[in-house]
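A single chain, nothing else alongside it, follows as structure tokens in the form predicted on its own.
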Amino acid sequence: MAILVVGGAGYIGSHAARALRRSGYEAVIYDNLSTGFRRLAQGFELVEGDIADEVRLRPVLARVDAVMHFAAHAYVGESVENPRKYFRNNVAGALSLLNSALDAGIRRFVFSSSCAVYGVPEKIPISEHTPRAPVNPYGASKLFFENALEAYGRAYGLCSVSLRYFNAAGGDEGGEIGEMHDPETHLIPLALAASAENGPELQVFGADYPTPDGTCVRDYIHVNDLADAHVRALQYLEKQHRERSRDEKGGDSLAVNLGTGRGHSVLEIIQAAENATGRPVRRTMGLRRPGDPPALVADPAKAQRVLGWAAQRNLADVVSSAWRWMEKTAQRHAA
């Protein structure tokens, strides 16, 4: 069975190409690449394009039996400034995605979504029932996505799992591929190059939220988890596939949070990466990011109980794997 990984040369696409394989399955990586990195879809078919383009599209369409997407811009601050650009990949081009696929008659779709469809969430751990209020241009666009695909699913039988994923983090355990963000703005990476004797000193941004210890908490899970997830989630649509009956009309469309249910503050992460690295983590001591909610944690039962799925991997293994990824890369600049 061959799989479509949009987006699959960057880095959760990356890792689930590989989880796929994993699995038995044929994964063909289409990327722009204007984001996503050559050498993360090696060994893999690439199809350079973008998701917009339809005649480029339809060639490789007619030959995958699903589509996993993850071709998005993701950056809450750029999204903030620049919301044009949000709409017109995370929308008008996922948009235009979708519907080369259904024109292809490709009725499975597993959608990277993110927890910042939820927004400022009034309760934590924050389960499915949340309501879906986004705070910025990013999480709307995740948020008229996610709807895109319980529509399409009520009008032409599509099948979705939109994966709300929080934080992503940590590399895959040979050190094979990792981390690769140009901007990198994910803490984990940023606290270990904060370890290095040359490396950039790590600003936190606020002290004084109302967590044990004033910083900001969130639920960081391993890529290598959120890549067994996307398995599990085509799984469960041929799962659907099979059970249907063939003048069954309307499509299943789930959603599913992806995270551990433990939350850890921004000096738990420096405490970690100090562990990992041995070296004390170089910080400064900043005010709130606007819009920063106190903590973000994932009630993670709806897909232990529908897709079978929990994290395997702790803190420390996040850790300690994407540090070990750090030091190839490193390596691999200085050979």
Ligand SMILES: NC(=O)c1ccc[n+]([C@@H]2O[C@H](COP(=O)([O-])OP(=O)(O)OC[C@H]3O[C@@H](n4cnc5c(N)ncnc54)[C@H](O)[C@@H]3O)[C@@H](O)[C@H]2O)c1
The other form holds:
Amino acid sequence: MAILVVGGAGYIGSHAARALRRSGYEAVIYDNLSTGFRRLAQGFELVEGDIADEVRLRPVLARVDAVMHFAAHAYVGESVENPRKYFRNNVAGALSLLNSALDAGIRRFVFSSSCAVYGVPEKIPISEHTPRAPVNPYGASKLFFENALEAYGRAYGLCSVSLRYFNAAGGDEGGEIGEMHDPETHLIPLALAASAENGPELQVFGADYPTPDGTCVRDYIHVNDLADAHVRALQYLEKQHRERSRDEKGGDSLAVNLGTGRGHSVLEIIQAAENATGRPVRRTMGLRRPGDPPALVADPAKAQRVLGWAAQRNLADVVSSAWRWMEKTAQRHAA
Ligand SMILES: NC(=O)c1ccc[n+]([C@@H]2O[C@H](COP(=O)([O-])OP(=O)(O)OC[C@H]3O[C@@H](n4cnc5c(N)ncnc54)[C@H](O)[C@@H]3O)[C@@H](O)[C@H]2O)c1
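Moving on from the form predicted on its own, please list the structure of the form predicted in complex with the named molecule.
The next block holds the full complex; its first chain is the one shown before.
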């Protein structure tokens, strides 16, 4: 079975492509390399193109059975400053991809959604029953697409899974691939970089939140746990597809949280980074960033119940794998 991994030259997509291959699927990567990297797609067929390019997509979609859609702009702050860019890619571009997939006869679709669809939730942990009320254009773009998938399920028989990731982190245990964002805004790589001799200082945004140590709490999920969840989602869709084509029923749209169910504060992450590197993380304590919720922690029970998935790796695994990847990258640059 062949899967089109759209955005597969990016951080999470490249890990998912490898997980698919390990599970016996053929993965074809489709990416415009806007924030992705050719080297993350190494060893896979890479078709360069934009999600909005129907002509480029048509022959590729004709030879796959399902689509996994990772491609998006994903900086919350930038989405506030430049919503047009976000709605163009994450909504208009994504809809164009969805229509191309549908026209090619594809009925199985996995989407990278985000805990950003929940906005600032009243209750932690966050279950899928929590109202979806995004507080920035990035989250709104993800919610729009989730709604489109639901409507396409009802109207056109599409079977989809929206995976609402919490904070993806870490790298492949083999050290061959890992997190690559430019600019990097994610806490773990920034904390690790701040422990290097000449690295930039880590800026901590707010130490007066109503959390145990005053810093923000997030649910950090290992990227390979996320990747494995994509394989489970595909297996779920295969089952739906078989049962539905037999009974001639309509489509189906499932949305699940992907997190560990455990929150870690910024100070805990700093401690974990210091444990991994053996060096202090240089930091300055700054003011809160507008729009940052104090705590975002998943209730992952539905993913366990419906997909049979639960995170296997803990924070130490996340941080040590991220550190191994950073060290390897530094060695490669030095060579
Ligand atoms: N990283 C996280 O913690 C996190 C959390 C929640 C949700 N997500 C979502 O997961 C997905 C992947 O995130 P990531 O961290 O791997 O980001 P990334 O930037 O590393 O990967 C995105 C990939 O999509 C490609 N892309 C973007 N626009 C495209 C277009 N128009 N046409 C073709 N390719 C395009 C980029 O070149 C890149 O390779 C995104 O949809 C993001 O919103 C990420």
